[in-house]
Structure formats: C-alpha cells, structure tokens
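Presented as structure tokens, the chain that follows is alone, the form predicted alone.
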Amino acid sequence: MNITASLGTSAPHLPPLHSSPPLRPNGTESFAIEIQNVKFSVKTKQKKLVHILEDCSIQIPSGQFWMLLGPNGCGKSTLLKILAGLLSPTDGFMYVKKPKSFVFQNPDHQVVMPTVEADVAFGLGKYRFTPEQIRCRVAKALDAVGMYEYLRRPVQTLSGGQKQRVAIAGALAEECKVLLLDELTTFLDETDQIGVIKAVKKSLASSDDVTALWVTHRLEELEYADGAVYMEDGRVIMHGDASTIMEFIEDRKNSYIRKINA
C-alpha cells in the first residue's frame, strides 16, 4: 500500500527527533560507523584475562547496507554489541551515528505489545507528539518493511520473519540512523529470511540516510550487502565491497579444504 495515498496530502509535518550529530574533530559525517584499533577483554572467576576482541577497525559509509561475518565464536556479536553500546571496549577509538538501534537475534525479546501498530508506536511514547503525529510515524515505517497491511494484527499470529520486520519498523520510527541487526535470521526459514533482507534493503532505499550493519553466517546473504567486514579469531581480517570479501572467504575456503584433502 502506498504511504502517500494512505496518508494523504494534508499529513502533518513530523518535528525531527533528534539534532544531527556534531563533527569528529578529524573526520566528517560519511562514514555512520567507524572504530580504529577496538580492543575487549574479559577476565574469567579465576582473574585470568581473555583477549576477545583484537585491534578491530572498520569504516562503514553512511546510508549503505553491510554485513558481519565469520565463524562461529569470532566475535561478531560482542563487535557489534559495543558498537550498539551494550558493552564498552578495553581500549580504542569508536564512532557510530546517533540515533542507533540494536536489533535482537530474537524477536520475541523486542516486540512486546499485542498489535503491530501499539508495539511500533511504543517508542514514541517518550516523546511529545501528538497521536496523529505517531499514527504518521507508525504507518511510515511500517510501510518501509512492507508491513503496513498489518497495522491491525494481533502480533502473537505473524511469523517470526515479519516480527523481526515489526521490530525494524520501530527503530526507523524513531528515526534511528543506524540500524545494528544480530543475526535475525538465525531462527527463520528460507521465506521469512529473504523477506527480512529485502525488508532491510528497502528501509535503507526509503529512509533519509540510514546505516544497517547486519550480523550473519550466512555466505548466500552477501549478495544483497553493498559491503562486508571478515572477521577471525577476534580480529577483522578484511573489509570491503560484497564481491571482494565473498571472493575472499571462498579462497580461505578452498585453501582450508585443500590442507585437509592433503
């Protein structure tokens, strides 16, 4: 369904809700994520320290759909919880545009309310607008995910693909500007996974300069990312447009089963 056409043309203006960041001191606003040298460690119940991650930098351009990858235990998912704010790095430099959202791996620990349209609204509620003003944002995002049309769903009858849309739904009505997704496909068959991915593709297409950087170990997804970052044994080995790191995982690929078969 088309927003404008849902919507009318005597929709209100939508007041920003939140000021544009200030300048790096030594960069500028296009890249929406950038780390150098990002370092975190642990220390187990025996005061031993263990090093998880390594001297991790990567720099994603504003507005542009990346993806996470590596093996299982490498890091990724701790990568990207510091970049969302849930944990805090040892030591580096990290720099991730604001207002940002953090995407659980599981929607059922995201969406809570009972219909589509309470749950992507409950964010707004912090916020002084009027109920026309979150009825606007509301429809808006849903209809960048393509799921305006279940505006009215009781949330306990959707798939788990089209929670994870309704939980994207919320961050874009906040007007997050970088979208931090941890594997949202994990728990989805092959039907809810690309309509996920594509939900993704066409918020970033239909969204004033939003960022997503998308957790996966999935080499098929690659193919709808703009860019990706490799990651091992707690270190970014390589980061770069999607062919090239496809290539590249293919090669290291190959390589491993070459050593083995000799």
The other form holds:
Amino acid sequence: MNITASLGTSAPHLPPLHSSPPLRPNGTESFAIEIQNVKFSVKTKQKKLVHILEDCSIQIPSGQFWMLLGPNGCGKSTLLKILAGLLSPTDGFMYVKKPKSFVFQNPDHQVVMPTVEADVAFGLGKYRFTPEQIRCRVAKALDAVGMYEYLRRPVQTLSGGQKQRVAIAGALAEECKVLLLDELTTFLDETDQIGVIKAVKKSLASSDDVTALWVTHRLEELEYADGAVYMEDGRVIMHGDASTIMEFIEDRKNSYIRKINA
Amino acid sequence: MLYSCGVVYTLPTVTSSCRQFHTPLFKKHPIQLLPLKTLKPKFTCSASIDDAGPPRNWEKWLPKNLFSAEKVLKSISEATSSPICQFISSPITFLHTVDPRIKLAWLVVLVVLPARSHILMRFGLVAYLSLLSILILPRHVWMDQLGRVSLLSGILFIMLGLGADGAPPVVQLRTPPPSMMGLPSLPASLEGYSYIIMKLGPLQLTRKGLSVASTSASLTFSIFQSASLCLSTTTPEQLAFALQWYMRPLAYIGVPVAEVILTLLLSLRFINLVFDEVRVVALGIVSRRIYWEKFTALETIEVFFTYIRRIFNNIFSHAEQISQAMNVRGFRGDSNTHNIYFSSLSSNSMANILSIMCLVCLVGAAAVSDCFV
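Can I get the form predicted in complex with its partner chain as well, since the one above is the form predicted alone?
Now the complete complex, all chains and molecules, led by this one.
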C-alpha cells in the first residue's frame, strides 16, 4: 500500500498546526530557515492561476537535520526550490541562512565535471581560493561523505549512491550553513539509501552550525531526523520533532486502514 | 525435368463437403474445392530435376534478418555505457606522473612523425608504442586496445600495399617515359634494385605500395594507440589544462579560451549521459517486446524516429537541469570569472625531464632518418 498516497486522500480531518518546533540544545531560538505565509502560484497557458503553495510557515533551528515529508505533488520540491532561490515566492516572508547549497534529486544533473575531484571543486570556482585551499576543502568534503578514495575516479564509473555522495560533497565543500536536499534517495537501493543519509548525518556532525532540510516521501528515513515538516496539498500541516510527526502519520495511517476495513 | 503448377486453397480445417480431384497432372497437388467466400487462392510454382520428392526449400539457405530493427535496438541496449579509453585511476604508472602538456606535445609529434620519417622509423614507432602500452596499461586493457588497433592497421596495410599500384592510371602521376622526352633510358640497377618487391597472383607489392601502406598503417596505429595511452593515463581535466596552456596566447587575439575549455569539460561529462540515454531508451523499446514482423517498413521507421525524438527530448531535459545545477553551484555564465580546478595530481619532475629528452631524441632521429627517404 502506498502510505503517502493514502494519506493524501484524508486531507479534510487535519490536526492543528504544530507550533512548537524543538529548540537547539543550547536553548537559543536561532533559526537557519524561517518562512511565514509563503505562497506560490503559477499561471497556465489558459491564463488560469494555479496555487502550488498556500500560507506555508516553517521554522527550522540551526544545526539540525530536518525532513520535509508529504505525498507526491504536495509541493515539497517547490518549497525547497523557493528556499534555494530557484523560484521566487508570490507572497510571504522568507529567511534562509547563507551560504546555502541545493542538491538535486538526480545526481547526474548535479555532477557537472568528468572527474570526482574537479566536480567537488566546481562550486568553489566563484571564490578566489588558492589551489592548496581548494585541495583541502575538496579532501575534507569527500572525507565527510566517505568518498576520499574516489578522488580521481571518472564520474561515470560510480554507482548512483556514490554519485549522490559526490553531489553532497560538492555542496559541503562550499562550507554552507544550509543544505537543501531534494529526494536524494529516490533512485537508490536500501544500502545506498542508508549510506547517503549517514553521510549527511556525519557531515553535519563534523561541521559547526550546519542545517539540512531533506525532502523525502520515505517514512523509514524519519528516524534519522531531528525534526520534520509534513505537507499536504501545498500546505504545511504539521511541523515538530520527528517522533511527533511519526506518531501523527501512524495515526493517520491507522485511521485510514480502519476506514477501509469498516 | 518436370514443371508443375497448381492452385491450392488453404484453410486450417477442411470440411467433409470438400471434393477432391485426383488427376494425373494434379496427383501431387490436388485441388480442394471449398466455399469460395472463405478461401484465399494461393499460387505455388515449383521446379525439380526429377519427380522424386517435394521441391527443395532453398529459401531457408538465404540469410534473413541480417539488419532487423530488433537486432539494432538490442545491440544498442546491451552496449556499455562507458566510452572506450577512459581514465584508469589506479595503478598510478610512470605516464600518470608526466605533465599533461608534455603528453600533448608527444601526441602531436606521434601524429606528424610517421608521415615524415623513414620506414624503419615508422615501424620503430609502432613497436615503441606497443611496448609502452604493454608496460603501462593493465593486461586486459592493452590486449583489447592493441588487438583492435593492430587489426585495423593490418587491414589497411594489406589493402594499401597490394592495391596502391592497382589504382587506375587516371589517378596516378602522369610522367612520360624517358624515351618520349628524348632522354636516355635509365640504366639497370647494379645492386639488384627492383621496383616490384613481391607478386601475389594478380596483385603485386611494389616499393610505392609498401611506402603508402607503411605510412598509412603506422599513422593509424600511432594516432589511435597514442591517444588511448594518453586518455588512459590523463584525466579530462588535466587534458583541458594542457590545452588551455597551449591556447592561452590565442586569448590575446580574442579567442574565448576559458569558454572553450569549460565547454570541452562539460562535453566530456555530457557524452556519458548521451550514451546512457541512447542505451536506456533503446532498452525501453526492447522491453516492450514489439512484434516487429507485423510492422511495415514505414511503421518501423516511425518507431525509429520516435526513438530519436525521445533521445533528443531527454538530452535537452538533462541539459536544462545541468544548467540549473551550475547556476545553483555559483556559475554565473562567465567562464573567465569562474575558476575551474583541474587536478591535484602533481607531475614528477624526473619523469618530465625524461619524457622531454626522449621526445627530443625521437624528433632528432626522425629528422636524420628523413635524409634516407
């Protein structure tokens, strides 16, 4: 059964928006990502206005690993692209700490250079670093995702999971404050899926004050997150700690199963 | 010889109302009468030397489906996604540590030399490249590479060697014989000189044929094998760096060197995606298990056009996504302001000096050998 798809069918009975996101361990309320009432609409060829996102509000504390969950087509990737600056919101307030990096769903779109080392260093081209500084950053980023031994490997010889980790290393090399990760595990098998999540967790642990927002529709990935945001039909339904979101989704799932069996 | 001709009405089942005629002429091919609405007439003609048995089915000996759509797509879908001669990152060999600029200089020299040097020099170059490949590359790689290149060069050598003087005189140099120009005939060679080296039936290997064949074959071998060696031991970024170094003076006359180099690198990355796309879309068509025999030629062509259209659509989609990714990663469209990091692989100074010395010696030897041509 497709859990996310089934959840999407019971949208009218929604609990109130969770308004108490977990704070950082040190107790301060510094948010790496904060959006208030963000809306996003597009016009079709027939001049019809289609609302993709409506009144989305989230606050993600610094230094945490959060997940953005929801059924297909609920606007997760659109919200992430707005946060990355690839799309402009129609209305609302938005704040994202800089520098920020975005990692695409398909690693073949993210990895632009023929060799691992040159690709990880590609994002650093906009800065005036010396070759030695670039070498250090590339080595550090590849080490964080467990890919240092693949430094000079041609990209086409890597597996999907390895390419995805190279893409993450490219984002980490820029020493960004916010990592925006769009469904990285879609094309991966279970082993690579866990490998990529652990690589992100490891890199967050080794860096100071880096926040990651991970878009997914796989519930089993929620156990690795510090917090989560649940979306449906272009709206943020709930956001809070991972266990609360998990309980909420489990309740929805059980009520749906009861409804079917009744 | 008996010629027979008959009309046979074919149906899967024959009803009991059928009447059969058994005349001497149609003894072997009797006429079966069936309701006309359900019958399709089929004329068969056959010829046999004697009347001992049914006509031999010679059609089965003819090759069929030599070039079918299914075979083409299947072979594409089963092809490797990696292009030939990609960089081998380990083990790191002597050639890995040579500066890419020196390797490019070697490449140019190896392209020019076979055409401008003595025949012994050409064969020497071929032997040198073969030996270097065997020493540097892993066994399965050099066996594959040398096998293919040797086969190609060998075919060229035989064809040009035996066919160079078989070309019609129209395309050959027309020099009138000395007797027509009032000159004395050339004296016969005292050293046993002979223009024809070997005769093989109607074919002959002449000195001119040998020269043309050795030049073409060794040139082909040198170009392919030196390129293979260079690509196997140099990353695309290192090659791009070397090319940029050689092209830098052109920037003063307005050549967009940085843009050319970035385009080259993106192309080298993109070519794998194109290979993958061609393979994956072909696999998609093959997995549908299309019954190609039912298709007319036009329908088959239509499927192929759909295939090509789909490949282009996917490639353009990839290109759009990659450009978006480059934008996200900080590239603002100006190659001059966005620095490309080529490689951390440093060259070995001893290896560089040795390579340059060998190159100079080779060029010198070729220049000296040129005097003997």
